[in-house]
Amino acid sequence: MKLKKFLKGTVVAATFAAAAWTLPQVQAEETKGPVTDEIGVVMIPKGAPIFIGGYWTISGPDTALGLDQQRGAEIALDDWDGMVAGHKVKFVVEDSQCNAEGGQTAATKLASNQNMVVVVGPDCSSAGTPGGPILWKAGIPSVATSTTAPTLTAADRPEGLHGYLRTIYNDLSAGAADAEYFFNEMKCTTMATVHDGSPYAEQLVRVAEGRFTELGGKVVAAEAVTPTDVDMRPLLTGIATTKPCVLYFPIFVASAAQIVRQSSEIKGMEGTTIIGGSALMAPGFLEAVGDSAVGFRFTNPDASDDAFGERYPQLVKQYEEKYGEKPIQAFHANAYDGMAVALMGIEKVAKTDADGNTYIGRKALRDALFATKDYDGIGGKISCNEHGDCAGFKFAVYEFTNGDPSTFEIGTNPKKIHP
């Protein structure tokens, strides 16, 4: 019950911010060419591109998360030609930067553009939280491809996220298995968590924290820091005055890094096992932590070859034509399948005239993503239920060997260890 009161509240907070955006509002039924819609109506052209937009983490610490995603997105487009409904697709990507105020100012830029006909993105769920009803006001659903906090898809999300959807897992189902890896796989019977406040990683740390209270486990600290933090000694020592088995800290990778690497100074934490969240499946992370990177664990959604769809071999191969190095992060097959899912919409509700000029319908479009079944997507089956959650979770757990950032490579550094 407090999860759910914790869940509710956060997403009424961001309804508010997002609401102080003056934007064109799309809500009249509307009938141009053949179609009729009831939140309005798209007209392309014939000769004119289709614009698609897209947001994710593309500057910054956590650049590796945001460009991998974009990366994927393209590389969907490649597939389908850069062609949807007979037109060119116009890709516009913004940076969101891994918050609220990026993602309502990339949101806010897309959404200014009245052609635009849908957005994949973002990657954080702090950019996504202001973003998608921001986007949604003005009749452009997303389709995000890796933010994972619950209040997304709730079933009482505000009418603002009507129009979001998801092709990646659910944090209700992650926080739940990281919770069960510690207490069932490693043995622990007490945790200690850290979140720095973002909607993904506090949300994600209280499911853990639940289910492990469930299993019978005791949370003996549960903190809080800031992206920007810089000295984490005296948050490190307070946590080992209550002897934790494992510090648990899904955080992002600039605040992540200090606490690895300020942890082994701290007298009393020799006996608890730090393990961290998937945005540090990054190397950036390694440029930050360097030696301090070996031997650390992070928890993630699998993302070895056996994982994922028996397409994903040839999307690393097209990766690495196309931007001259392996993939840099776990969710570029998440991004490939969102994009994706968004062209098999168009291309669904899309009518054509005499003319040549092509007419999507707003609300039609939404509705067709959302109705979205059995997609054998590259990471994984894709079938969307009535809140837009379309993909499962697989759990696995993740170890660097190498502090070197030139080594990084998904299965070798880091390394699976779990399952």
Second form
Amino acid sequence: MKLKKFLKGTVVAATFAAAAWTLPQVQAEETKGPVTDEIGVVMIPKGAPIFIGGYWTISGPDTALGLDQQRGAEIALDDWDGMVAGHKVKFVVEDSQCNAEGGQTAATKLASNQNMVVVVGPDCSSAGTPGGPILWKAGIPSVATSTTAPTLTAADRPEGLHGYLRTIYNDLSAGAADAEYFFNEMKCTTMATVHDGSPYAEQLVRVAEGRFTELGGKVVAAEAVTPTDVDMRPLLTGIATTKPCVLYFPIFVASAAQIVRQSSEIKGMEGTTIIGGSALMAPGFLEAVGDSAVGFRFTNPDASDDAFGERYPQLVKQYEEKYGEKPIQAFHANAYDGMAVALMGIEKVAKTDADGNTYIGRKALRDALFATKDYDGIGGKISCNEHGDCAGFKFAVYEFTNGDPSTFEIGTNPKKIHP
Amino acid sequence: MTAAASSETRNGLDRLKDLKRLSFVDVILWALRIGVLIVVVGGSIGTLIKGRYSMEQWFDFFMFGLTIGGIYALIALGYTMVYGILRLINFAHGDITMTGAFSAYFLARGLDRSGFLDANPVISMILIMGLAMIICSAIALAVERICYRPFRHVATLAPLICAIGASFFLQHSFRGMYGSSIRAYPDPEWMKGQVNFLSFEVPLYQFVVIGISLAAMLFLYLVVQRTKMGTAMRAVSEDRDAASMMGIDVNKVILFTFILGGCMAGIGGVLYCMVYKQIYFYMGFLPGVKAFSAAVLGGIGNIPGAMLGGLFLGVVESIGPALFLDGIGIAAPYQLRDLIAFTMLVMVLIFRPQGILGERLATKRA
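I would like to compare: after the form predicted on its own, may I see the structure of the form predicted in complex with the partner chain?
Every component of the complex follows; first up is the chain already shown.
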């Protein structure tokens, strides 16, 4: 009996010890080769690869959002010939699933690799909110590529997000621009909003509501759905009673598609223009909505050639050559820039000893990334501030012209209608 | 002390004892009942006083609720029949619904593209639903044969776990076969019309969906009540061993039950897709959970109960957020729709643990 108890105790203790050992932790100050760093040093032996991670939505209805960015990052890597600091890059991509659970799992998997140097991504704020801190706890900075929620780079953000920067705009700009468009261009004085509880949608809607009220407009209904809701008719009937001029719902493909399909059936919605957000710039949206998409508008960062940097047409050409189709979403340029910033950061801090081994200080890399200034990126000028915001915002409105997913092509379907 | 006085004292003591017997859980349950009642009554009065919604809009809410409720009811029938016969919760039933609707999608899309769906609505719907019914029944039978039959005489949780496993298996097989994107179900022109009903304009598809669900439920009820096989089903559900001794082929009855459940799921799945226009591999899960709740709400094992439970759940989901929560000033009430539906479920079960129509089951089966 005693032996049994002892064995049981040993097994439990061993399990806890193993769990504690495998949990990614930031080490204390460390010196390896020529490099001393506050939170740790990664040593890459001569000939071994440098690990760079990535996590985006690569399954489910929002696949185009993530896949497009993974491709952007891969093209950047091709432009560096797959090499950085004299080592081959091993690019490990995980699925963020565009939700918190997915982000957490993907980040934990990436962080469990002790040789991981930096992570590019994610695409969704809901994945970055838990993912960023998990990575930074392991000393790995993240360069997010389309997470726009203001809290991620707010001055009072939690410690875990201090290693998190982004080559995409902040929704403080996007939400305000959206509200200004509704009020100034569409001449709307009443607005209804719908978010889906995700950090991206909720924060964006709050910013837009604030700006709209400031301008003198009135928010007549502020509603919320869950991403899996299918029956939007009661919600829309409720909104219709307030007779808004514009219904703004910057949510994701599945639930947005239901709103688009069902709003035309609701009495009282005839005078309301419905407008979605940038997550809907995807062939998957047309697949989910069908012909009801024709004439539907959504706000999006300007994705036309002249809005991007000079090298953008070249990126599109490489994209088509490599993947056999035109870009399937709007953030591949931001992802290209994200990877470029990461690679330049590594080049800046990597030190190689006489034997050809390379050493990268984790804190030094984080600081180098945050110090990126005036880089002429494909998505525009990249200059990071101390909170991790690196890119500006150019506003545009798009409209779908055809419901067939195979006709999706940024510029024609959807076509830019403003500015 | 007079006799009357002493009896009064005794009564007083009894009451005190009763009070002492009141456990902590009882207090919480009573508080919950009172709290929910206050929200429901207070909220409803508040909403009606505010007068935000017109009579026409309340009617719309009711019709939205009946539409989705009819679909829940069809799916719930599969849960309740299997429970009645096997005392087994067939958790894979929601996903069986998805398999039929997903397979029928390809036919529906083909018919839509060729223009046949618009030209011949009745034949097309019969073909689409027929295919969904065949696929659902076939998969339901396969699940029964592989996952449930080996455990039929084993009194453990194994069949339940197996059912959950089957549910995941079906979801991910369809994801593997057809991908994880959302596809748009066709939207034929004839479904877009409006009908004037009691001076209200009602979309035609709502009548179609409610009509087909009611017809299917009536058909099922007649099968169970009026046919030989239906009588056998009822006998097996009363007492399987006795029915077997009376010469009823229990295996055959069980297979028949799964086929009937599969057919109802096939119809329910196609109707769900015709209303919500989308299909993806995970779509069976939530309607499945709701339909299971509807079956429990109506009294699991009871066929009219499942129908009533489904309609009740649909209507509460649709009317609840506007009626109960608008009045007490809760912001964005629609995201609490599931909460309302499940709170109502809990309330009904607190007041009537056997479900709305579950009386006949209470003594023998529960």
